[in-house]
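Taking the form predicted on its own, here's one chain by itself in structure tokens.
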Amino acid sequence: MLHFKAEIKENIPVSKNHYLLTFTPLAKTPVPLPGQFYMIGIGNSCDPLLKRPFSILTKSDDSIRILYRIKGKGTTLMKEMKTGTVINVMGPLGNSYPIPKKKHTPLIIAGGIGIASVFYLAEKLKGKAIVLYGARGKHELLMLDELRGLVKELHISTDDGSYGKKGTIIDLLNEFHVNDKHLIYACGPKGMIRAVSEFALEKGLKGYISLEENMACGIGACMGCAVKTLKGYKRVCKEGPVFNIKDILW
């Protein structure tokens, strides 16, 4: 069942420009996997017309949480949605992060709001993951207290040096002792993902990246989110959002 209605349980700010939305499906739905996403309808009018895609932050027995950033009309309206509001949701959609084999140490690399995509993965890995998390400043580091309780190691950088090591997430990655036992999982701004991919290719490392693209339908019909890969154009909403780190042609 892809389409369902859900009731908002909580919609609270976690920083100046970021909110945490918790909703409960009003019908039985498939259990989501780390890396998948939901398309959420905003408001009851035709403006905005299209649903918006959001990564799954966590899934409990009865509720789902998503983390979102205020950056346009849709999310500005979304932050005003109150507890008890019933919303239209579609999902879970897309593919998921492959779970690492025992011989691999999961190395999660997140930039800013990209933590939303990999947080659920870190939770599922039950203390096995090493996380490198970077943002422009302390105000854009999200869910830190919860994240610390989920991972084996947490290394943080900020561009302005306001928290953790000063520098970009790529600076942090270059200083980290990565080897072929690490399996990379990454999500963040496109420039960061490209740099992580180039780093992995240069070092001969394996891993997966989650891409963000504008989506209209979320089910692969409109072709609006296609990206170029070694195997031709692929739809981020259908064949993705998770891709092998070696497959994307930048």
Ligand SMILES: Cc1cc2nc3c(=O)[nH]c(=O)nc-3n(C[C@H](O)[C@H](O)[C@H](O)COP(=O)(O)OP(=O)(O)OC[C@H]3O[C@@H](n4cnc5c(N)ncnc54)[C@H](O)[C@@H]3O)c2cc1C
Contents of the next structure:
Amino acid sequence: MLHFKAEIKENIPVSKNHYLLTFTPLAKTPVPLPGQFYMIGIGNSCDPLLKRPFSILTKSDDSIRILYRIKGKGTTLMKEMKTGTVINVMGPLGNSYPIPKKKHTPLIIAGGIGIASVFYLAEKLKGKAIVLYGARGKHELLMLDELRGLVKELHISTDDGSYGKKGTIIDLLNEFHVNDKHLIYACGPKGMIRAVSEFALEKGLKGYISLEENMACGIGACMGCAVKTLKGYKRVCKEGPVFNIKDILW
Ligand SMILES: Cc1cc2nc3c(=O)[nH]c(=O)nc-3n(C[C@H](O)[C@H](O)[C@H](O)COP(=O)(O)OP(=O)(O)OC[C@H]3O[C@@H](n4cnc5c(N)ncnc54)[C@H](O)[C@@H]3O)c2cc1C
Ligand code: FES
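Please supply the corresponding structure for the form predicted in complex with this ligand (the preceding block corresponds to the form predicted on its own).
Now the full complex is given, and it begins with the chain already shown.
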């Protein structure tokens, strides 16, 4: 069942602009895969326009966590949602990150809130992933303690140098010794994803990127989220959000 009701267990700030939402589905729902997302109904449940897409951060036996950044109307309302509130959720939706073959070392590259999309992947890879994680400053580095316990290596950059290496995630990537054993998984702002894709193509590296587009239906019906690829227009909500790194036409 894709539509379900869920009860909010917790909705807490983890930085000035970021919140962690935990909810318990009130019905049996499919187990999500890393990279998939949920459309979350905010405020008046009769208003479908207010459903917004969020990646699965983690899934436990009885609850699902979402990490979100306050952006506009929907997320500003979302941060006010109280424990015990019942919300409408749709999902899990979209495709997922393909699991790497044994010969590959997963190299996860996360920029800003992009960490929300790859965190569950890092967890599923059980200590095998190398993670490059960049943010504007120390205050925007999220879930660090949990992340450290999940990965093989964690390399951090901040634009202002307040934590880790000073510079962008692309600077960090340029300094990292990549080789053809690395399989890239990237999520973050569009400019960063494009730069990672160009880097990968130039070096002949394989990998996947997760894209974010504004979504209306979330289930492939409206074409509102279509992006241009080598194989024609593809819907981020249906054929994505995960795409082969070489397929997107920027
Ligand atoms: C697959 C996917 C996964 C994502 N995962 C995460 C995540 O894990 N964490 C995270 O923080 N963000 C995530 N995002 C981004 C997140 O969905 C947006 O930040 C969020 O939708 C912003 O909503 P907002 O209402 O606060 O912002 P707004 O800017 O107000 O709205 C977002 C967009 O929705 C449209 N919109 C707004 N109001 C209406 C309306 N009334 N009717 C129709 N359209 C409207 C507008 O086009 C607007 O650009 C993800 C996005 C995608 C596609
Ligand atoms: S949001 Fe409607 S087709 Fe993707």
